[in-house]
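In structure tokens, the next block holds one chain alone, the form predicted alone.
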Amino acid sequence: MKPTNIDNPEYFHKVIDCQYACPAHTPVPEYIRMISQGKYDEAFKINWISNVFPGVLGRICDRPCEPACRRSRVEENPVAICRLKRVAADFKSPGADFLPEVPAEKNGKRIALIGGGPASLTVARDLLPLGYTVDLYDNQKKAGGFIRTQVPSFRLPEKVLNEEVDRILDMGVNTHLNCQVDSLKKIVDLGYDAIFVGTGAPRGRDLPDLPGRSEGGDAIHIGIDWLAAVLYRHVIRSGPKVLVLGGGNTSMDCCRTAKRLDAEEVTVVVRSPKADMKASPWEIEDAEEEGIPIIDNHAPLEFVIDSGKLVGMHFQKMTAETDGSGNRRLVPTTEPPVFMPCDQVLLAVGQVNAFPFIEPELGIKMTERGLPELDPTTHQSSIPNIFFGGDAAFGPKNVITAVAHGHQAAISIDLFCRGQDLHDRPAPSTNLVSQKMGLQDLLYDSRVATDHRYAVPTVDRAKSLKNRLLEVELGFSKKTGHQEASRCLNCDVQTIFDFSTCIECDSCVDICPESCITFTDNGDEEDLRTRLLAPSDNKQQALYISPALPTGRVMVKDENVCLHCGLCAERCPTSSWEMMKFTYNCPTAGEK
């Protein structure tokens, strides 16, 4: 193998498993670090510049980067990255400064930004402090879009949410609320130079098809709709007996929100095997803990309708099958069908994009799945000025994939109303500095040890399952925030390997924790990685390469394995090793 460039910033990037893992690639170990100093203003504004939103985040994120959390790897269960990302909002300074200046004069472009959610308010932060003036148009009467109105309370309060949305109206957004936009034409024909779309996916899907489907009427509803009635008070009170169909997070949301609505019985039921739900793992099990049964491989046959009332549902019983080529399918089984009784049912199987407001006329290409046709990269349809991000771009995710489209978008915008290369973009902001702090001491705590995740307090369940706008989750105190920091092994700092200066003692392979480091003939990757003292079987994560050395072998580490410890740069007698903060910022707009 050829030697590791570690001149590449993305392959540092790579070995900091949770920002890389982040789709907004939060600097994850820096504002932990942050938090365990007990700096919770400079925590948040590092948050707030990458995802946005941290108070929002820190309760609802899908939390991709814990699942690659390197904590996982020494004990069972990751730092609750999330979780302190709440931290750093909740005990923040309330007149912290961290805004950009906004210029009181303009540089003449105007954008509009229609859908009023989190990709569109990224993309007003972004622009807003190059000098942009920002038109932003949402049928809501505020800003937030299905945050707002598909989040329960119980999980996001509604103060947070308004906090974290007016921060950035209040940079200067012309807001245009209450207003449907029901013609793109007319927003184009308005001469802005550039139009974000970032409309969500509106639509909850139906099942239009299945017998007693009409006749059902207002004893069915669609999961997303009804949680937009709950919030807006349309609806106060849920039947009594409650099916709740699918397994997504909406599910969860819609089966907790009924049970704070006095329904006596509810009941979550879902076409496939538990373990293939959709929905986020703790979503599931809060929702259990509340007394919510989830009845998994039952696809639904029909609504059952007596004198014209809904009395129940008939299901048929599912079973999971591999075929020869591997792949599995649900198949029925030869049961009877089952019936379960109940006065309502929400439907959450899942939701579609919906643009009934683009005009065919205005020639945006559409794909096959009804979603414009986008550059990947810049997010640009083929309507030169016209942008989408966010669910509207390529399908249902999740809030901080729309954070992320929002910054990128704003990007491609700034390029476009400069006339520059869309695909001439900046590139990250990285640094690398030294942790020496004299022979023995680092700058950082790079002690590891075993320390279980701390739990998060919650209310009382009798008080919380008896008001629909009381928060579940209390948060972290400071100083439970400050012992699960402590548990982050610091993956941004890495270990810098000097060949020049090794006299190959192995003092550092005796004295690994992990046998991370290997010196031996070089070979290919698959070869290298057969050799090596410690199984190197995660081939997503690179090995180390040096160059030879003068026994013509070469030091091999797993980038995998590694836990940034340090020893090996304590003990090394030549110096050869050295613990580096490897730093990796996103360019934004503007950045050259």
Second form
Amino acid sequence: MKPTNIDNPEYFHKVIDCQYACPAHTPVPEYIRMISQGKYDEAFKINWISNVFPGVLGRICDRPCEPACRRSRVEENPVAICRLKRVAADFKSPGADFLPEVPAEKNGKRIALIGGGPASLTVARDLLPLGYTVDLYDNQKKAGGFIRTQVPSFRLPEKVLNEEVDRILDMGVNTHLNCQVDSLKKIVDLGYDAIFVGTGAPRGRDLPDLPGRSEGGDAIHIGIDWLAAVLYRHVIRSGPKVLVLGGGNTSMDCCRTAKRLDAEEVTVVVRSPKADMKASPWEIEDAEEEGIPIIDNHAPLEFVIDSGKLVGMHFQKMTAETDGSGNRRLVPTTEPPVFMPCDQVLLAVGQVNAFPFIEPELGIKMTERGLPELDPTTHQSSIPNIFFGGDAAFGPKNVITAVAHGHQAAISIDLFCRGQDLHDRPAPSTNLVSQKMGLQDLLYDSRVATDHRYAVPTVDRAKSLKNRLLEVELGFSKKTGHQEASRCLNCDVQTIFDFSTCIECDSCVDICPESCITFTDNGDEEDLRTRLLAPSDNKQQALYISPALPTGRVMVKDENVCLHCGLCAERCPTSSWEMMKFTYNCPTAGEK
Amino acid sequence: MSTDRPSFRHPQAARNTAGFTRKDYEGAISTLCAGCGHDSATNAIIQACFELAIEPHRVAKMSGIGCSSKTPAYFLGRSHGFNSVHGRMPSVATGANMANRDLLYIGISGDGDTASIGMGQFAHALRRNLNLNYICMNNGCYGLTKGQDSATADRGSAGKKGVPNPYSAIDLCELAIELGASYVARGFSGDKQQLVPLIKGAFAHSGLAFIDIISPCVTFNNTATSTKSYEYVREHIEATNTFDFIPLQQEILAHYPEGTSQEVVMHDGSIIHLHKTDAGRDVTNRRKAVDSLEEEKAKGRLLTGLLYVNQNIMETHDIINSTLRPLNSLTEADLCPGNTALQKINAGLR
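Next, report the structure of the form predicted together with the partner chain; the form predicted alone has already been given.
Full complex below, order starting with the chain above.
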């Protein structure tokens, strides 16, 4: 193998598993370190710059960082990254001196944002400090989009959402709320320099062809519309016996909300096996802990109507089969249909994009899936000054992806308005700083804590089930937050190897608790992985290879389970190993 | 400075046939200087014990005084140990060995502990062919007292102080062959590929197995003018032969073309396969073994590898015909012949 090029910023970025997995590439270990030092303001600021909604995401993020966390390869559970984000938001001081300055004098460019969700708000946040005039259009009375209408208050209190949304609006967004954009052409005709469409995937999927659907009438609801109706208090009670269809997070929100609206019995019914459910494991867990059974492998057959009233549903039992080419599919069993009584059904079987306001004559090219044709990097549509982001761009994803889209779209809009090449994008800013302090100390806490993941305390269940506005999770205390933060392995502190001073004494090999380091003859990757001291079968994780040493061997470090404990550097007599903190910050609009 | 190692180990860390992982053979974190050769030697011992699936509680570690003699704290934390007086490791090892011949004895010593203050003890342990694995971590200097030349420092070699050593060096391997050791080897802490099999061979051997490990002192004796620096040793190293150590339990899979290898069957049934590089080198012949050492020395080379092995010399217990059982298992019935026997003896003396 060729020696690793550590000058490539993506090499060490990839070693920071959490940051790499995050769509917005939030510098996770750095803010966790700030939390462990009690610097909540700094931790919050790092988050706010990167992911815009720390208080919201600290509660409802899909957390792609956590499955990626190196800690989960070393012990059972990853660091509770998401909940630590909330710690930063909970304990920061009330001041907002981290906000960038918004120039009083505008640059003369006007931007329209359609939809007031996280993607649009991110674009606003990024463009306002550059002097852009930003107009935001949303059909609700308050901005926030689906994180306002879909996410129940017991998971995300309105106060938290308002604080984070208003922080951006107060930077100087011209809001046009309660304003349904029914014609994009009208907006285009207003002569904006650029238009950003962040209207999400607003339509809940229905089961229109299922027998009994029309007769079922108002006992059958589309999940996301029902959740919005609950928020606006159009719905204040639920039926006594509720079936929730679907296995995603919306389904979990529906069933838990119904439980809080006095439903006596709530049951979730899923077509596929439980292991294939789309909902996040912790959402499933929370629903089950509230006493909501989840019945898997049951496909809906019909709504059963008796004298004009919904009385239950029939389901076909399914089983998952693997065909010859390894594809799994669901097939009905021969068992007779199963009847489940109910008087209300909530459909949470998926969301679809819809752009009824986009007139065909505008000439925005759409794909077969009904999504706009976009440049995946720039988010530019076939009309050069119209950009898409969030769920409206590539279909339903999650909040943190919408934020990442917002950042990219803002960069594109800025480049576009300045007449520059949209593909000549600003590079990430990186830095590598030695952590050596004196002879034998390190600037970071290199001790590896053995603590297991701490559970977040919750309110009394009986109380929370009576009040849909009462947040279930209480969040970590400062003390528990500190303890959980100390579980972080500091993956941003990199092990840098200087082959030119190595005397091949083996000290690093001998001390490494995870046997990451091997000195051996070079070979191709497949061959090398078989010859390392410890099994090396996680090919997602890179091998760090040095140029040839005086004995002709090379140093090979498998990054997979490195604890970043710094012992290799501590035991190296020639400082050929050095611990250096690698900072990787994504570019934002206006940078070059 | 770290006072302990993280407790995590590789999630797929292998287990040996006794069910132990390598961690079960580790000790406390080393307090020696960063880069000390002794730490590598220590890890070679850990590796050998792990690979041979030795049960940690069946091992006793003995040592004297010195940097090397501190190392028993850094390996086999679950074994028996005795850190004795300077140069007196062989006495303590002899006593323990006499009391219980069933344990595996690892004696750790250094060049000062062996070639100076403990020379008399060393000589007699060799002469009696005590069943002991005598490992000497040899760095040519007194690291614990600021790096003075030791008795194994080569003439003309200069450490950090810069003054060349005026005296001639003691070659511990030649001495060991001369004085009756039945297994003599030399390794280099920077080459575990060779060192681990040497240690495994020693463990399988019955009788005194002496391993001289050239183990550089990074702090005082790793200079360009020293003959015991990492760089000098790497440049001047010469191996007698390469060999495979095949433990008793393991099926022999390798095939050796006739005449290319020499087979030595150890007491426990393990086999050492020596790959012949030079027909003139016969490690079972004492005179040739000493000749080889002298020849390479004349060429300015340092001979390493298995230097001499003789399976026919009896170990101490066999020489003195002592009991096969550990003394702590002997009961009064075993030890006291009884009144009838006493009467008989008395009658014979009348």
